[in-house]
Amino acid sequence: MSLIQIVNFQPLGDERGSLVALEANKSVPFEIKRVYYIFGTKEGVSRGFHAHCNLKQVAVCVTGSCRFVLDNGKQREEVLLDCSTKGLIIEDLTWREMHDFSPDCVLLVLASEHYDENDYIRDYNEFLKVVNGEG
């Protein structure tokens, strides 16, 4: 099974422009408890490099683009997010890295839980232990 799960958001609009509505448990497959966005990422900087024990996310490049790497400890896949109507679903216990941010990238992230530092796994070797039942 592929780690890359894309949700397509229905763009709405008319001659004035476009709009995308994101609704919990409808277009987003969970209750949304936190929203944040990443912007102004300097050239050559990569972000992420962590996993969550109990957190689901949907990432959307509202503008610009960035490349995601997802890893479940057994397989590693990449996807370029470059469309404001496509969201990347990121399940719990998935290592994520973000690379190649365009200068205009605004990455919106919807999360299923409130921020909890204890939910993070920030060391890849520790992540591998957890997903392989050793941690």
The other form holds:
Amino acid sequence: MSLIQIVNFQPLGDERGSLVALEANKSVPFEIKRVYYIFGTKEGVSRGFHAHCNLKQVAVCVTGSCRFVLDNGKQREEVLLDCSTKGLIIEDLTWREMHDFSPDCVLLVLASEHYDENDYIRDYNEFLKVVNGEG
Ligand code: T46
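Right, the form predicted on its own is done, so what does the form predicted together with dTDP-4-keto-6-deoxyglucose (T46) look like?
All chains and molecules follow, beginning with the one already shown.
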């Protein structure tokens, strides 16, 4: 099964322009407890390089683009997020990296839990131990 799970949001545009509505337990498959957005990423900068123990997220580039790498310790796959109607579902225990941010990129992220630094696994070898049941 692919690590790349995309949810396509229905554009509700009309002659005035575009609108996308994101609703918990509908287009977003969990209760939303937190929303954050990443913007102004400097040229050549990559972000992420961590996994979460207990956090589901949906990421969407509302403007611009960036490339996501997802890794579950066995498979490593990538996807270009370049469309404001395309959301990437990121499950628990998935290593993520974000690369190639366009200068105009605004990456919106909807999260199933409040911020908790203790939920982060920031060391790749530790991540491998956890997913292989050795952690
Ligand atoms: C993820 C990817 C897609 C907070 O205080 N509250 C928050 O809700 C978040 C997300 C971050 N922070 C603080 C923690 C750090 O001091 O903001 C700083 C930057 O966070 P971080 O280095 O984790 O950012 P990214 O871009 O590497 O990762 C973020 C999310 O943290 C992460 O959960 O999945 O975006």
